[in-house]
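First, one chain by itself: the form predicted alone, in structure tokens.
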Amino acid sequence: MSKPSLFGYLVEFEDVTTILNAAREVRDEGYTKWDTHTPFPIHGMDGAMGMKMSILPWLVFGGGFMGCTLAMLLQWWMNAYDYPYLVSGKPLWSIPAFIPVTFELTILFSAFGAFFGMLALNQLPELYHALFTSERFRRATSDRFFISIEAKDPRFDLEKTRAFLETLGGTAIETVEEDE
């Protein structure tokens, strides 16, 4: 059997205010590979963690633009170029007639951009994570709040990081091991 390596530290908190203040302190201390785990979204947590704006809106826009362009080109190709069919003197290239299909493909490709972009940006599906080995961490989905700091962080030092985490006001600090 391989010897487990250190994943990092896990700190437990009991309320929203304490974890928000702790997240600000971890951010200000300069850690970069850390995360908060809460049973529900907390207003202001993104700012407390110092998170930047996501590129997901650009992925959704790109998907919608691609869907709109593809719909227009497809309909132009079929109706005005490949098989022109004159009906009652109406034009072969008529944008108002193409709006329903264009709208639907724009929405469809935007939804694909949002769904697959979110999966890729969140690195999902992740079937295993080192934090799943912690018995304490199981309460993250019901009534406890956690901050995890990874050992991969450049500022991580076994003693200094633990001493810093003890000042945050958490109820428990746990060392998390990662199986190879």
The other form holds:
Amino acid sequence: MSKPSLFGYLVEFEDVTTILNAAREVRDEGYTKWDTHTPFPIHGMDGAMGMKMSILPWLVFGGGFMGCTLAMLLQWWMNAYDYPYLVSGKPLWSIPAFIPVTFELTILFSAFGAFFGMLALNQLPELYHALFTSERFRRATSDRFFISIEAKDPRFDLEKTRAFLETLGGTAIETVEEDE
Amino acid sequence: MGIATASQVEPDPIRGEPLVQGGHDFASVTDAVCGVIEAKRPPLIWFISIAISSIMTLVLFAMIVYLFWTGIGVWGVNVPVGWGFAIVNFVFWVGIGHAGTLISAILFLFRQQWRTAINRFAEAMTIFAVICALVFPGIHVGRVWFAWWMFPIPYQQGVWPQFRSPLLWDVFAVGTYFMVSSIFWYMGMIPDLATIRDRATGTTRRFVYGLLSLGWRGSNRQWHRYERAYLLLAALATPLVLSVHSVVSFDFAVSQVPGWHTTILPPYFVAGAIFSGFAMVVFLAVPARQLYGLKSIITMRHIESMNKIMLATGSMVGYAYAIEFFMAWYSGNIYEQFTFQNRAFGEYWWAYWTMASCNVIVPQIYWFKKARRSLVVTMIVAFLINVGMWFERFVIVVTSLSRDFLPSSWGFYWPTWVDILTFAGTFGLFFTLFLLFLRFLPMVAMAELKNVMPAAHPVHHLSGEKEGH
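So that was the form predicted alone. Now I'd like the form predicted in complex with its partner chain, please.
Below is the entire complex, every chain and molecule, led by the chain shown above.
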């Protein structure tokens, strides 16, 4: 194991209002590599952090489009082209009969787009993260709220950032280290 | 401070009752839900229940082995009634599996916040019910070694499935429903699995839940996409849940058999599915909340809301029963008219009247608030509704097949002991899976529940800027 390097600062908050206001200040200071960690999504945090809308809906649309096209091609190729089924003299390619499967596969692939797209954009699974080394951070999934600022942030400064974070109304500040 | 005492809880704009009662704060919600999983050993009744349900599951497996070994003749199916218990049970279980996605998707889109305490629970029930349902088409095909012909798999004979058959639509509808429900359930659970991981004391527990929670760390950048994905999944699952039982009803409606060939079947099946699904949810929720001390999380308000939905859907089902008779008379079709007379007054009259009284008359008690808020009444009614809904499927499948167009091909169907034990066995499988779920996974969606608590909302905004959502 090599020697640990600094990941960044972690500040703990006790309630929603304080962290929401603190997040606005961090945003206004111009930090970019930072995040908030909360046990549930806080209404208004996206704006307070100055985040952009996710591209996820496009991935879902792509999934749905693919599912729809695939289903149509699959059924046409299997039932009307490669192995034509003649049933009661009806047309081989009669669209209404192929709608249910097309609908289902559209939904299925859109759902895959939503789930796997979310995981990919969130870079999950990520089983190791520097923040997991913090004992305090374990309450982030229960009843405490955190702001983390990474040392990689261009505005990060060991002294100044700490001084700034102390003004935010948090209840504790700690440094987090990671194994490189 | 992130603590809500009883006096601080803001009244819900529509109903006076708070969603979470008993002065819970965030930490105590976590404790209450995780406590169930972290307890050294589950309550004695859990052991007794799982002992019984596992034995029943073994009975199910034994019956399936016996069926495979001997052949479909061990069942009561015959000509003309080729669809006996297997299809009745399939439709019954798929129907039960509808409440979960309805609660998690449709009520989510309608912003019915009371769903948060029960959605996890109901989604789990959905998945287990669909597993029980999927057993039947698989073992019903007769030559089980050809069951894979249901899927479009290339093989040397070059024959593909017939996509114009409703039976194949069913494969895709139920398969999609199972996968999408599982994704929805699992995705909703990721933050809560992370909670259990972070509270874990032993290494095994930390490792397993750590793996399952995929390294979730509650980051708002993650939450943003997570909430987006959840909303989109809800929007996708809403038409899906309505489509699944519609497609199941096409198995009947697309055929020519009198009593099946009607356009009312899809909405009628969907209403019935939601009806039976909610009955099963309360039937499981009431004992679970009593047993695990979650009365302040799954409150009387939740029970009452579900009972109201049962009243509404039960009445819709009753309306459908009446319309079926009206249409049979109005159509002037003698076969259709005979079918409905036969349903109510023929050989299976007892099945018809069990269905009608359990599904239409019994839920009318929920017009009374006292009944909606009584746990005893709730349990009895939920049980009777499930009985009634099973008989509904029995009536549809058996009466129509046993009396079709030609009197020379009329018949009679009666289940064998194998049929009955197989059906009983699926309850064993269902309850075994459910009991394991109660023991190892968070039965209440903690993150979502915290989000509807008053302390989750900021007291005031310091800056008057426009907020992102």
